[in-house]
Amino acid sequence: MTDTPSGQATDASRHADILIIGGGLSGAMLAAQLLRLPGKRQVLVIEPRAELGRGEAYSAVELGHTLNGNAARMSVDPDNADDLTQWLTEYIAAGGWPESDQQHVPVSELFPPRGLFGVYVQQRLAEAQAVGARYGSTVEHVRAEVVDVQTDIDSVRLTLNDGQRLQGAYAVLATGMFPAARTPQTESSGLNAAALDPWDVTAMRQLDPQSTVLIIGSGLTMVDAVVSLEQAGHRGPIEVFSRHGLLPHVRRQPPVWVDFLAEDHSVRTPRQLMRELRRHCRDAIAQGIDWQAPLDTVRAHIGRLWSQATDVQRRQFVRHVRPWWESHHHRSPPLSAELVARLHGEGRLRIQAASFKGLEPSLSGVSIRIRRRGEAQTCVVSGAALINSSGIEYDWRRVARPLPQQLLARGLVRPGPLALGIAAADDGAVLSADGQAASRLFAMGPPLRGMWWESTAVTDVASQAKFLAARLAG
């Protein structure tokens, strides 16, 4: 693959048919869709990490830090659900992960390291560049930070942070997650600037090995967290504080259920939604099924459910329903499950429900703010460091980075419905301040997040990035 490096003298601006702002896993299987596609086509992808295809998730360089998802779950092919699960099987086979045979389980059932999922998406997108290749097809990787964009009746024109402009016939925003621990965010209260970042080991291993860990959040950043403490070697208390002190459930193998949302297609709001969930899994345990079952039946039918939903029920949903919809759905890979569970266990980890408030001077370790659910006074807690583990921000108004901010400021893009992501039409069109979908500038990904709800899995990223360069190509 050509990698133009940040910097390089290059012409005043270079043209492409297609560019793809961002080359995470949006940005590398969207590249890949074209690429597989007969036609003559160049593909800018302007990524400023030395890789495609890892971006913030499949970055991560320690076994430990899994997919939560087993492979049969994971494919990068809409076409071919086996697709991981059949490289698992030759990259074992052939010496790889070596590992892998600690978690006794059937290929299709193992959780591969992310680091290692990353090789699989540069795998297939290598695969894809040969049959492009074949076409005249051709993609290539510009290692700099896209900062602003413009459109006009027959073009976009992007500005990148070393001084280059780019111009193509179509772009795409495949800009993947903004993790809020690694988010710079415009109404900053310094978290970020005294916290550790979860997924770095290194740092940790700096740390008193007995010293008390604060941590903000209980979701699957925190189950990343308290593996990384545990791989750098902490054996301390670790304190976590969450709204509703709620921890991820561990993601088992439950057998099939009916698929109860496809045979009624009364159900249309999230009451109803959920009304029927609770009495499927009800029905489920005093049949010694497990409730992961029916619950898993539902997730392919969520885009549906929640385009059709009023704002009224989204916001009902968000405010009531998401803490515990998140812990059910979004759940542990059974080994980090099994570690939280353990310290937990041991007395070493607490789960508080309690709001967090502020920094607080410390004169060393750091002190922050809570306040603790049901009570009315707020109370300082001590440690020896902070992580900030409260997910992913996706209020593109609240990250201060360059190209959120001036899409915002031209009026290119809008909030999508209750601020999640931003609004797009059906096929991806990017909606404008005023409301028109553009003609140029298109979206996929985590910043859909707002019109389908899941829009992060890489089963709705790789179906997004087929359906989008159908288009694009057409």
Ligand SMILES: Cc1cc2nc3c(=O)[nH]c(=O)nc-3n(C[C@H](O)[C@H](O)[C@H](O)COP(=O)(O)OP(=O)(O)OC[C@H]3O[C@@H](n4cnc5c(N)ncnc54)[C@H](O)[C@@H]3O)c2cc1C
Second form
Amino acid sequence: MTDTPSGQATDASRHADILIIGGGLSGAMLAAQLLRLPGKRQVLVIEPRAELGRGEAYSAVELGHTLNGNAARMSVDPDNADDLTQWLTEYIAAGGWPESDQQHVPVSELFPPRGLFGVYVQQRLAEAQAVGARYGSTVEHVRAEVVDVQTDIDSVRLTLNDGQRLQGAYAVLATGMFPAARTPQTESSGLNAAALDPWDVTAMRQLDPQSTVLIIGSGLTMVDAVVSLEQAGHRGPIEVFSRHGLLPHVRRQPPVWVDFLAEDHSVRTPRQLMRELRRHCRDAIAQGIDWQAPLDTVRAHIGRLWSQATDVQRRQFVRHVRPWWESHHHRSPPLSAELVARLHGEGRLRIQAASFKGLEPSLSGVSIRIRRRGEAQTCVVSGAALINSSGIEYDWRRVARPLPQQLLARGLVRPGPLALGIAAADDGAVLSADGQAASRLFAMGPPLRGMWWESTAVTDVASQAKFLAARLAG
Ligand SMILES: Cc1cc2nc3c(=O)[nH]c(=O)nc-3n(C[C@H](O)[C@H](O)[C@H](O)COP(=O)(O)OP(=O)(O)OC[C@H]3O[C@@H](n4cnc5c(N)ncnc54)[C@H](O)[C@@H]3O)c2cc1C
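Other form of same protein, the form predicted in complex with the named molecule, not the form predicted on its own:
Below, the chain from earlier opens the complete complex, with every other chain and molecule after it.
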């Protein structure tokens, strides 16, 4: 036994079969899949949050912060697309989520609050624990942050921020996404200290309801921030600044369209993809069918296309297609989109194509320097408050957290293609600085963004969890 810095006595090295670093959706679903497989195994999930299965996304407390897809699209069971719909049907029948009847749609078309989705994930994990108990398997939540990892031929060792040490046969990086606001650049610019959390309705209630609020970024986090402001009673102007000035489209429920990429493997480059996609969208519109129908068929193929592409093609995609992809593909839930459209129509919400250049001194409220698209000069805009919705930092070299920094410094991981997350083999084994696939250290979910482009959404994470569990158990 050794003493941790807090004076608490712990084993010098606690042992488990599998150590899962991060207990958001990825970590919880991996644990659930491992528990359901025959064989006795001990799993530790290391997660600083109080509850497993929530992460940032599903810790939401406001009913207005909903999933961006309807229930039929958000099952965590890769073998049963109706799993969430079935769970919700029972939950609502038992008196839960009474507000759901305001959406006037069948359960499969409901957009559940993300906090409720967290309850669903936790229930599925609890059920898996009961199954695992029959094999003698266990899962335990260790409430701490992993600050260092070391590997050797037959084990992985973790150091936690409270001084504990854990040892396992395998470890999995399920650390999710790091907010862009947490990079050293934004930390030092003071942006974090000046900005309100997009989901903090309580803090927004302190604002003068008629004051001007500035928002940086125009993606789905901005949509959530507008929902938060509305909930807090804010009725003043909202000025949104983003590089391209594009708003997310609203998610509709389009009919099924022919899976044209499954039939045509000649499409390989971003240019070919966009040409084919536009052609199908035009055909759909000509037939009176929603353009979202052909677009949604692309999702299943994007990982293959991205992993086959060269770095030059990937760069072309990021530079020319990404803004369009983000606003058309990562669509807004209808109720939130309605609110944004209404405020936009009333002239209360304005969106401008402009890049953020830094904070400016301000005697009251906040002032930011921006450069509008197409203009050479910068200018200063002011408001009572600022919300940073500028998204995710995928480049681990820029993430100011101990674990990514240590893993890079030890050469245990290396940046993925285009520095998006980290590099890994097809089975999730991370690649070291010299390109060797690790035998003990794996990754899943958002850290693999550079390997698959889309590696973040519920369905991506759920299928990776199933695949990786089979790999680790095997
Ligand atoms: C606000 C928001 C809304 C979203 N909405 C949707 C949606 O509607 N539909 C959809 O498909 N996807 C959505 N997403 C995408 C979402 O990221 C994924 O669905 C999912 O949360 C990914 O799960 P994860 O566990 O990989 O990551 P996360 O949920 O980010 O969880 C990672 C966990 O790892 C922990 N962690 C990090 N570093 C360490 C460390 N060193 N030691 C220990 N623990 C660590 C963190 O505390 C965190 O809890 C949303 C994301 C966000 C942020």
